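As a starting point, one isolated chain is supplied in structure tokens, in the form predicted on its own.
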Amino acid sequence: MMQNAKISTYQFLILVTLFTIGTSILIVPSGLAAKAKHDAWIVAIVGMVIGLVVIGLFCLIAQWFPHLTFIQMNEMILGKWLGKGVSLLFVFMSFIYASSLLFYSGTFLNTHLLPNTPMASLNILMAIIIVMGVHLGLETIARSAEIFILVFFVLFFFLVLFISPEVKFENVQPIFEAGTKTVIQSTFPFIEVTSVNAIVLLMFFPVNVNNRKQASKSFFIGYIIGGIVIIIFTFLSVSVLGAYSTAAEVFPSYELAKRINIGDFIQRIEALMAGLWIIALYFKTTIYFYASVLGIAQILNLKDYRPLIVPLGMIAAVLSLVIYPNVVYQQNWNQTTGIFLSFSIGVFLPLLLVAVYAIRKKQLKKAPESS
């Protein structure tokens, strides 16, 4: 089932610190100011903090059973029915945000950058892109992953340097005013997308990793880069617009970029913002699309997941169109539904594991590896 697919423990790393990325840098600050006012930088490392707990549950259980994907590892340890049972659930989880990130996309290019377009033409070019990408393997999303980080980077180097200018120390003062439960309630929505998700990387994750022993100190190093950006992000957007300003904005970041300006002559270059999400936006919807479709054909017994690509890629498309009618109906069920149903299967399964393992690791250390 293409499990001789092999990348290297940098590639890895590239993939976990994108993923961590995604759609944090547009939509978190926003979020975070809502609740935690200017002190909203300080949850997202506190966050961050608390998503290495997350990410080292991920990389116990990955141990375990190294030559196995998350569905594999499902049923060895669940019995066959109950652990397809859950990989289902696991498989909705990860189909349902590859849609909602492809709505993500649609709404935010049809909104700022081509209010002329469809967006049904939108998410379906996205879409022929993603599937591009899963039918091409692992081995190619990575490679490609390579180039486009150090695009990201250059990027985010230019954001952060002509931005620097604009900022007021004053709109992140009096620093900890929001108090110590206020932080930790709000670092919830910032845990569930940076750390909690992440649980879709255990479907390549070691199993496809060239150097097993190292994969976990990618894991960690990606997740703490991608985290380190998204706290610049959080801080740039509440110095320079405020903290209620920061609240108030759908893509704060990207109001952050139209506030360049460098002596009258560099300014309006918010593209560099829309291409830093696209990028990272790209490669998390395109593993959450990999786990979904590798997913399905490992419950189902199928030697070769490429068949499904096209079906499910269509389907996504679709889904992407009617499954938010509004961006307000979207926030709401991403605090709500989304919130529950990512603890529920990257937090809550992850230990539901570990207490079964605990109670059969014997008859499990016994039983074979077998795919």
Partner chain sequence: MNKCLFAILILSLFLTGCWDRRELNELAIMLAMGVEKVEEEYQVFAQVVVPSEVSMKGSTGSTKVTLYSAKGETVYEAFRKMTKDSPRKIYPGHLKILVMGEELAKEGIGESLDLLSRDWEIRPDFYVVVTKDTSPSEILNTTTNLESIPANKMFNSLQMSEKAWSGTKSITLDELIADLISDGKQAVITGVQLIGNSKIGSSKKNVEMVSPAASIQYDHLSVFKGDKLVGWLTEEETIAYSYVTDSVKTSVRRISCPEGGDATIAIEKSHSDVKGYIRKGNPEVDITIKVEGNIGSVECKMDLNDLGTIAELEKIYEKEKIAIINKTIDTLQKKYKTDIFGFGEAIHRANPKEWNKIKDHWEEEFSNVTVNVNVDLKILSTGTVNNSFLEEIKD
Given for the second form:
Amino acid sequence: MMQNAKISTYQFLILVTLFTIGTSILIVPSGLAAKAKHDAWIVAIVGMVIGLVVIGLFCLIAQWFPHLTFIQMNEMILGKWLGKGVSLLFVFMSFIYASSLLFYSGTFLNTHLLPNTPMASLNILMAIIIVMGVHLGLETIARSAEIFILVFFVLFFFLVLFISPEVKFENVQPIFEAGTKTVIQSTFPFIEVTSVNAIVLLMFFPVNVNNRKQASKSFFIGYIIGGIVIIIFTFLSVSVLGAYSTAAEVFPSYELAKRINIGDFIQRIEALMAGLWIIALYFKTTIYFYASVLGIAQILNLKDYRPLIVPLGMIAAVLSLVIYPNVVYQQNWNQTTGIFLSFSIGVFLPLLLVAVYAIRKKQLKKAPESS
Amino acid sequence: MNKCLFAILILSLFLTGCWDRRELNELAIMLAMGVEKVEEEYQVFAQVVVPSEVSMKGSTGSTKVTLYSAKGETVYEAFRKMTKDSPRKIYPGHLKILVMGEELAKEGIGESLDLLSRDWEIRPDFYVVVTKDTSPSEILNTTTNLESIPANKMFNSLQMSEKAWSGTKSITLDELIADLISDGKQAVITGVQLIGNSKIGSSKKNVEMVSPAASIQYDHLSVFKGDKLVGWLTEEETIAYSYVTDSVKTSVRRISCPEGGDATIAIEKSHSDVKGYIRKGNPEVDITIKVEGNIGSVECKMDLNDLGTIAELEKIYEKEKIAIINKTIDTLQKKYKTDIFGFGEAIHRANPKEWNKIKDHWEEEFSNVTVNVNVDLKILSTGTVNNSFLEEIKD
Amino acid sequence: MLKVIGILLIAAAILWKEVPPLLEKKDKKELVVFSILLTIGVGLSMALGLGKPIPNPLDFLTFVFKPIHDVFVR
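Having looked at the form predicted on its own, could you now put up the form predicted in complex with its partner chain?
The next block holds the full complex; its first chain is the one shown before.
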């Protein structure tokens, strides 16, 4: 059924990059600066390095059964019922995140660009294009990502170029004041959004990637590119806005775009720059949504996942309006519950799989041939 | 089917922005804003452009701006209440200058600034000034020459005087907020004064005169402790402040000639470096200011062809500058006890561990900081002539 | 009321678009799952449209993860 879709390793790399940047671009600088102050960018670097280990874990798991998605793998390794139970949690997580990302795009537009527009209409519009994307399939999503990544990096390049005169190095000094403990502590949210949640990529990696050997490599490269973009954003936010404002702003990177002023001529271009956030958010949400739709179809052993897209899109749009009563609840929830949810699905579950696989190795080796 | 879809897509272009559309003829563009405290309430002023007067055609010759005001218990409330008077909604996106009342500044400006950093329409790149011996209403009521929109006049003359004279300091909202929250730096805001008769100043008559009856002038620099105004610096002290904080672009400075009389040095470039460190448990600060300049005018007799004279002038300048800077720092250490130079931040950058120990009682520590000032002037040229013609005048 | 009619119209449009191919292929299971999800979707949107409170799934998660959170943070 859906195994037929094939994307190239390059397309996969782009999807990984966009997934890594996704929400992080909006919220990570603020979260990091709240704890690590002006050392936020160091935290981002450390977080990226640790994140590579997590990505390594995913690649390790993926290569055991290159023709199975994560859901099927759970069933294969943990047995039918336990596997289905765990998969259900996984699907639940990615579905919740899909609607929470819808909420992000809604609040972002609502706070900065369209304050009088009801959030419901913004979310529904976004949900419609996501549903369309998933309906057209993974190949179409990957191809459009290939086009939009160019737009993204052109905008990104100009943003960095135009904001660089505003950089004040005093704002990041003294370097490494936070100390090792604070740095390590504050990396967790960063690892969560950038790498741990990337477990949903296992829904089409390496199954739908045409060159499976190269795919792991592009997973790493894509992650590193995305990580560097976020490190640059964090550094710019702290050095231009200062640690306090970065932490106080809800969307510091947008504030960054507001500060652009080249000779009183190139200024007030933040609305254009908003394209950056919308592109990244769109692809991350689509991947989450794709993973949850495909996941449900596979748990229930359906032949086709397409009939489920529209009803689920409807539910996601409604949930996006309900799950977070306000921004403060969202920030609080992310810190207390979201991070544990992500870590148990994205780190604990893979480690469990590794342990069970090591025990059942011989038994499992025979299984694929017989099935 | 496809044609139909295409037609619908084209038609949908006309539907854009249903909720967030804002037509230009429904907006009153506010260029200057004033905030003042009157009997426990905020009074907010908005200087709004009158579009028909600014356009070339259809101008009836009345004033180009109009002033709305309203009172409220919070700034935001007062701001919205203005629509009781104004026929259009006040749009703050092009705000250029914010005028704070002196009384309000003495009580604390923090609360009134929150709205301005929170509202999505406002961009934090406008200048903030404080009135001295006058009120925001008087300042915003004054018509101006040359730049017919007073807010533009205020914006440009602040920018220009900072560039050419350095006796004022432009502070944007984001810089101000950064200073207010910093542990190791206190805020300053330029003062603004009304010179002349405010009654005539508010009418169009004011700009019909060659020398207006009332004019807006920047002078003095207000010094803050926390978010409260505690005093004013004189012009000379303001210039010294600009040198220390590295915000001098160009300036001129009178110095005394070796044998009496005056000369002027035109400063073309200045760079200051503030280094803090802890020596034997005591905070110390080194200020190194490197200045490049030309001889701007000579009003005394001396031989400029002599290398020694140049060196001598450089020495005199350096000595006088160091004295002024020391005096300014002394005023702040002894009289106001507030660290507007950011010495605390300099020490923080250099020695974060020690800084964490002293930052809670930095206010007292600041008064005892040893400051070593070092000024180095390089005179590059003598203008278009060498020796002054004064040399040749026989008396 | 307008909202309810709108939601029902949308639901009808979805049914009209999605159901015939499923019937044609005789995918009974898909049809059942599709109907259940669509019912939930329509139900939730109507509740939202009429301003009825909707239970927040995040509160459930908070309840589940609270003990773990407390162990780690303390």
